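One chain comes next, on its own, written as structure tokens: the form predicted on its own.
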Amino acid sequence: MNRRKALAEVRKILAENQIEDATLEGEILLRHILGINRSQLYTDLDNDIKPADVKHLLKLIEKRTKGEPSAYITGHKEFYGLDFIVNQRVLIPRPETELLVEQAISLCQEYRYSTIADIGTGCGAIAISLAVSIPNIKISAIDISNDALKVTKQNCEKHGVLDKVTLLHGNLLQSLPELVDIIVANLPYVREKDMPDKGPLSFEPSLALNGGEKGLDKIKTLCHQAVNKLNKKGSLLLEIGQRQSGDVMAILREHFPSGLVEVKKDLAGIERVIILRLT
């Protein structure tokens, strides 16, 4: 079997099992087996695949059709143009979270911020993307899970930013030793009643998804703690879920009555990031 036929077969199986983006998912799994990039795959579509690789590919397809996300199967996920190591100890980075990174970079450029705290860092996608993108920045990457921080460290080493990123174990801001210019957080915001018991989300750590009854438990606690952790002209950036902007803005105004608050929409038109800036 050559690569062209294998790619067609993989796409067919995934599509028949109602896997979204079957073409892309099939390509990811095939490239993972062959250890090649996208350009190499499409340049040499007529190259034969070893029988052992075909057998391995079929096993991975079976995992995917049972719901396991491709990122966990391959152990990798791209975010903000970088490749991150991921496993079931951490949440899989989402494209919409790149908006959080973009807004943080913009604020650092405009206000010459030099210190950032990334709360609930997981695999470190936000912290590391910021460390790679912003010169002379110092970042504290905090997570309540030691298992998650092991993955963060691997990714910091992979991208050569251990000198810019300090890993801290703790609950939200409790372990942050000093004031910072920016607090950025993609905290759990899934409502408890919406927590999945099957499908791709069920493979991800509930600790990183479950935000309590209204999906706001962790966000409320963070906003309360942030009062004593932000520099006087600092900013707080939060990723939120659908239809949560009103509640989160009310929480922010309660704790920061004189702060400026704005909402940014993602590419799908969903209110995704809330920015608080102290003046």
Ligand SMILES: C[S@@+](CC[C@H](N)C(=O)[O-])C[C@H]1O[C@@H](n2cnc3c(N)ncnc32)[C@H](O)[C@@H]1O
Contents of the next structure:
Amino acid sequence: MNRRKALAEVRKILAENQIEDATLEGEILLRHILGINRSQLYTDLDNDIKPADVKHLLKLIEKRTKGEPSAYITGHKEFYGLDFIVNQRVLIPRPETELLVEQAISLCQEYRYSTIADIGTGCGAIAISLAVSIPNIKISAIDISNDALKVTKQNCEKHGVLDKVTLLHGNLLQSLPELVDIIVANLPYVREKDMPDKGPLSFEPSLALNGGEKGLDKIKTLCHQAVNKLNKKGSLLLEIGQRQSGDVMAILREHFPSGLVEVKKDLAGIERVIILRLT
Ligand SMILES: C[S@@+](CC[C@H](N)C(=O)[O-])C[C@H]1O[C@@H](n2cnc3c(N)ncnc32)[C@H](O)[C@@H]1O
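Taking the form predicted on its own as the starting point, write out the structure of the form predicted together with the named molecule.
Zooming out: every chain and molecule, the one shown earlier first.
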């Protein structure tokens, strides 16, 4: 079978199994098996695929049709233009989280911030994107999961930022040794009742998703702790879920009555990032 035929077959099977973006997903799986990039795939569509690779591809398609996300199957996910190693111990970084990274970079430039803490770092997508993008920055990347921190370390090595990123194990801000200019966090914010028992989300760690009854347990505690961990003119950036902005703004106003609070929408028009700036 050649690559063109394989792509068509994979797309068909995935579409029949109600997998969204069957074309893209099929391409990701085929490229993974062949170990090639997109342009190599499309330049040589008539090349034959070895029978052993076809067999391997069929196995991966079966996993995908059973719901396992492609990123866990391939062990990789692109975020902010960088390739991240992922496994089932970490959340798969989402494109909407890039908004948090963009906002953090622009605040660091505007206010010449030099220290960042990324809380709930997971695979390190936010911390490492910031480390790669901002010169002379020092970042503390914290997670309560030691398994997640192993993946963060692998990604720091891959992107050559171990000199800029310090990995810390701990509960929210408890292990952060000193005040920082900016705290960024994409904490679990899924409401308990919305926690999935099937579908792609059910493959991701509940520790990375479950935010308690209203989805705000971790965010609330972090805001409380942040009072004693932010420098005078510092900022706090939080990713939030749908319809959580009102509650999170109220929490921030309670703890930081004189801070400026702003909400940013993602590309889908959903309020996604809340920014607190101390003045
Ligand atoms: C939604 S994931 C975000 C991962 C990554 N920052 C990203 O944006 O792709 C939340 C992360 O918070 C971590 N986490 C959950 N509770 C925590 C706590 N109390 N203290 C520190 N990290 C926590 C989880 O292990 C998980 O890695």
